[in-house]
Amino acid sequence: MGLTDGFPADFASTDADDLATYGRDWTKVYAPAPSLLVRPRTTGEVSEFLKRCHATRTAVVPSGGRTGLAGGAVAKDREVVLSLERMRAMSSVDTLALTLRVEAGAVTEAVHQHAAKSGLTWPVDFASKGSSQVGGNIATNAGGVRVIRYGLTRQWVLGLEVVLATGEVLELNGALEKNNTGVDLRQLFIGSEGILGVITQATLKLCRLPEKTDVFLFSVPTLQHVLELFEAARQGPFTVSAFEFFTDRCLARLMRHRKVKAPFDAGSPFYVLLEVEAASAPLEPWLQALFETARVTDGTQAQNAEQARALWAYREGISESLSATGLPHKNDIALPVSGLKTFCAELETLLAGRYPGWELCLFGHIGDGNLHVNIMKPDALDQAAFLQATHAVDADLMALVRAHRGSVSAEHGIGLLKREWLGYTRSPAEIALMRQLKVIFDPHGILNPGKVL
């Protein structure tokens, strides 16, 4: 029996456009070269297909919204791409338990909209929410813009349905809040990047939508002032739900791509977007203190939902704009928050000394120590030479991350692009245990081969 015998006629595709589209993610380092695309509609179809792949030792790359930046969803070596996009069903919201059961292909923003009808939300949120899928979010333990308030994806997943490489289906934890019965296997699959099993359904934990949020955009003179603003926000009369920053170089790229106006008359080296919930006192005294202490040089507060979306667009449009106006080499790293100032200064010095003239665009989630480091390709350098040069940059950057006891990947995972640097954040003993887990769950090594390990 062949891999696709007996499945629906539209189950599989070898169309060149399909293979090119589904064989890549947001990275541009490797050319997609899958042998086949399959799009199951049920867990049963996933199970039967993986059973056949296990028997024939056929490599499979699980695929969600393909919005990752580490090459985790790239199929470059004739693998089969298994897309979950047709599995988008969502149950009704359980307003007593505050839970929602969804299939892995459900789009993040659709989950938000579905839960919002009941005054609830799944508080996993990022710029790619319009195309990212829940299964991919869980498989990468996605972060996003509100980690400082709500934590990572794993905090918001109660139960999982997972298909192993052998085709065996596991139902892990269901909708239980408490289940202290040994090792929690569910957590092994969250953040495992599809190398241990294919997530097909999840029971999500929801919370109430905040009754009121206030959104501010500030211009800030130095990175030290950005950190001081963060400290002041932590002590403010509200709950911080997001604290995002970006540089003037990011803003320039955004304005070039989206043709938006500058937020303030005078430019600034740094900008901070702050979103807060549940102010317990008037905000004016807190805001006045920011200007009196020179932590900020200008600022604006959204007066309605439309203005709030407009302010958020300055931050959420950056990644798209960098790619639209040039070729960025991206890195997603994390540092202890208290060490960000020193790290950024050392990074600027490193690039200026070894790679003069290269443009560095920094943005990220300062509140949780997550920096998005984007080095833009110089116009005079061709792509191949740039990719070769940025590998040397990565060696320097990751050494700097290791020296500061940071993480080589904050929220996009290891995938293909960061395998070389995994040992900079994880110990040899940890990596050895990961390899043992891989053999236990996927003895023939067919699931997302070459990724992470």
The other form holds:
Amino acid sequence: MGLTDGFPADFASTDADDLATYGRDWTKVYAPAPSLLVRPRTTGEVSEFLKRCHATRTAVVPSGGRTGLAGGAVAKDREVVLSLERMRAMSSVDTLALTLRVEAGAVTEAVHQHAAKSGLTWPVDFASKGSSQVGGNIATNAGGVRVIRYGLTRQWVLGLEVVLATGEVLELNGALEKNNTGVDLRQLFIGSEGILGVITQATLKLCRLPEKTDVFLFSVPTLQHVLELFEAARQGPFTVSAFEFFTDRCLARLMRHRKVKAPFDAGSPFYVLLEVEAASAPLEPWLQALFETARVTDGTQAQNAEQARALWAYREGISESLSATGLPHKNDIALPVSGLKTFCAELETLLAGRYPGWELCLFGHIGDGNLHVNIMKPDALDQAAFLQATHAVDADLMALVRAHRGSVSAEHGIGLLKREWLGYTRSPAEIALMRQLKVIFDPHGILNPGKVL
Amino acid sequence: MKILVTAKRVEDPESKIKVDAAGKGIVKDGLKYKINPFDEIAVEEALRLAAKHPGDVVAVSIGGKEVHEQLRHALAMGATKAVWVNHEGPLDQMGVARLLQKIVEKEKPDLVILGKQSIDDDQNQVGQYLAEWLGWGQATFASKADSLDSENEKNKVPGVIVGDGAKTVDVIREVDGGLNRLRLTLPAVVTTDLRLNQPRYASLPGIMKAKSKPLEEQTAQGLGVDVAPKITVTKLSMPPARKAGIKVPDVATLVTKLKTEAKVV
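Same protein, different form: I have the form predicted on its own, so give me the form predicted in complex with its partner chain.
What follows is the entire complex, opening with the chain shown before.
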């Protein structure tokens, strides 16, 4: 029996455009070369198809919204791309348990809109929410802009339906909040980047939408002041729900790409977007102190929901704008928050020394220790020379991250791109255990081969 | 020179607007609000003019206490004083213009700038009534000669040009196929179009100062205005839902359908 015999006519495609589109994610550096695209509509189809792939030792790349930045969804070696995009059904919201059962292909923003009708939300939120899918979010334990307030995707998944490489279907944890009955296998699949199984459904945990938030954008003179502003925000009379920063170079590319005006008359080297919930006291004294201590040089507070969206767009449009206006080499690193100040000082020295005159675009979620270090390809350099140059500097950067006990990949995952740096954050013993787990779940190694390990 | 501007409270267009059960109004629950975007442009223009021709910028809004939000927004942008006409209940365009007329007579501004319309009712009448009843010249739909990407816009050059000695104001209006430039003797009424300027974000120091700026309360009764509406809304309905599109398998089918069903070729 062939791989696709007996499936509906539109189950599989070998159309060249389809293969080129579905063979890559937002990581631009790999040329897509899948052999086949399949788009199942049911868990039964996923199971039957994987069973055949297992029997024939056919490599499979599980695929969601393909917004990843580490090549986790790239098919460059004749693999079959298994896209979950047709499985996007959502149950009605359980307003008593605050849960929602969805299929893996449901788009993150659609989940938000669905839950919002009941005054609830799934607080996994990031710039690519309009394309990213729940299955991919879970498989990459996605982070985003509200981690500082709500934590990672892992905290908001109650149950999973997973299909193993053999075709076996597992239902893990159902919709239980509490279930202390042995090893929690569900957690193994969250963040596994598709190497242990294919997530087909999930029971999501929801929370109430915040009543009222205030959104601020600040001009800040230096990176050290950004960190001081964060310290001040931690002590402010409110709950911080987002603390994001970006540099003037990010803003310049965003203004070019999105054709928007500058937020302030005068430019500034750094900008901070602060969102706070439930201020318990008037904010004026706190704001006054920011200006008096010169931590900020200018700022604004959104006067209505539309301005709040416009201020958020300055931050959320950056990743897209960098890719649209050039070729960024991306690093997504995380540090213990308490060590950020010393790390950032050393990082600035390192980058200035190793990339003299290059365009560095720094931004990120700094409040949870996460920095996105983007190096833009100079026009004069060809792509191969650029990748070679950045690779050399990555070794120094990752060594600095290791010395500060940070992570070589905060929220983008390991995928193809960060594989050689895995050992900078995880010990040999840990990696050996991961390999053993991989063999148990996927004995023939058909799921996302070459990724992570 | 002294300038008076309006700051109407309107529904945020991103809110989900639904017609209420009676079919004469909208469901207010869960709606977000903002300053009418045309009025926001009026405030911005007034502030730019005030930077060149110093004087007060007075923002006016009519409604319940909730319009303080929009008045504070105008004050945070830089207006110097707010006037709140405390009024609950229905108002038509003439009622609004009568109230504004009284405020203008008290405040005696050299120039009134207001949005050409508000984005909730889209009437486009208040500026015209106001100018007529004041007996002042009016220039509607003020635009900028330069584009909104121009250096002039970046440098916050006003699009409305006040002449030497603040005796006249020149207003550029977009008309079919060109520009129409009017010169009005002050005092005058100007209404703003979208391409006049890009409003600023209120600065944090401005937002903090706004809390202590004067906000004066007036009422229709106190102003001696009868605001009983002469116009009432008898029916409000949603636009018809769009039909779902269809997919065609090939170009030939598309052409056939364009001919036989859409009848456009």
